[in-house]
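To begin, one chain is listed below as structure tokens, in the form predicted alone.
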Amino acid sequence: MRKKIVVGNWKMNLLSAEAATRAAELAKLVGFEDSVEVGICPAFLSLAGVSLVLRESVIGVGSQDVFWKSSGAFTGFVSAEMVRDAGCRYAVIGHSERRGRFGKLEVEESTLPFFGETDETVNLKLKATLAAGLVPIVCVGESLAEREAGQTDAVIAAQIAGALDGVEDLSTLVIAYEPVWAIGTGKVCDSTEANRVCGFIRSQVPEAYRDHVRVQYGGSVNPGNAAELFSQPEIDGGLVGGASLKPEDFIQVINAAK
């Protein structure tokens, strides 16, 4: 049986001291009960501090992105080896916001080319993440326009094919289904449809790994909807945004996965 995994994506929130405090509060709530795998992904500058706070906790730490080169003249980028050195267990790859696909646009539209993640760069980052010994969380999902055009499955199939191209060992892979139109909007994909899409995602993974790969749902997960979503047979947990910033809310989401 696949172990449920619930990971909080803190995005660009919390200064280092506050991130460490929130992590400590969450660790007390989680305790040492590990029937659900739990992780949090703070901003880069908080990774080392949060990892130190959680060094004796069952909670793992993850980065929100990695670069595919291990070193070199790449100003402003952070390698998979660097985040592992900071204490990370996980790395999120290809989040819709990195791809410039926002459910709620909070930047000038003219700046969208800055968010230039592609299926090719997701693939490169996946290979680097695996080589560094990190657990990859690869994000896929459709925009509202793509869903309304009936292109959900085709878009996701292409994203998975691009991400997994040439990758042989998928035994630690986690895939997060995040319908772009549900990210930061308060809209949630119907649990039955979310389950169908997560099952479709699993069908796109090489058959030898289908029983191993865990598929999360991400998109406005909160204490009020987590139990229904996580009860679906194809949904193996969640990639949680806003609700993960408050330990008292996040623990309810975690408990819903038990």
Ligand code: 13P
Contents of the next structure:
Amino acid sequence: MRKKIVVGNWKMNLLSAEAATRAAELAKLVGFEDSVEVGICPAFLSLAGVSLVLRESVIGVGSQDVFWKSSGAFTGFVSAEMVRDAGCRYAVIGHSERRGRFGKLEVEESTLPFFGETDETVNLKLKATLAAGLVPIVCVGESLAEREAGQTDAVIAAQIAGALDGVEDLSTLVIAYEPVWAIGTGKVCDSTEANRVCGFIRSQVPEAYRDHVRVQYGGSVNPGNAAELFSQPEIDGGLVGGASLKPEDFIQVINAAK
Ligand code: 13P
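Right, and the form predicted together with the ligand of this protein, after the form predicted alone?
Below, the chain from earlier opens the complete complex, with every other chain and molecule after it.
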């Protein structure tokens, strides 16, 4: 039986003091719940502070990205070792917003090449994450145009093959299915279809790890739709954006996974 895992991705929100306050509030609400694994991913600068606040909590902390080199002349980048040192248990890798694939476009289109994550860099980051002893949460998902063109499964298969290339030990791997069109748009994927795609994702994982790997759904998860999504047999929890920012909302999403 796979343990459900619900992780909040706070994206580029909350200054350090507010992040620490909300983490403490969430810790109180979660208590010593151990039927669901819970994590939050604050901005890099809040990782150490939030880790300190949560040191006696069951809630794990995660980064929203890592760089694949452990140290060196890489101005502005943060390594997997560094986030591990800041107290992290998880690292999100390959989020669509880092691939320049936005559910809601709020940057100039001409700047999209800046968000240059590729399957190759996701693969390098996955290897670095595992080497640092972190639990990787690898994000995959199709755009609206890809879905409408009937390419959903092919796009996801390619993203997974690229991410996992040459990676041997997948025993801690978590994959998040995040359809780009559902992120931050309020348009949640139908639970039957989300379940089908999560099952397809599982089928793309090498057989030895297939039953073990946890596949989350992400994209407009909220207290009203979480229970329906998490009751699907192939959906092992959620990666939650907006609804994870308020502890009183996020606890309802967590409880829906029990
Ligand atoms: P929303 O829950 O805000 O749609 O974001 C999902 C997401 O991108 C989590 O990584």
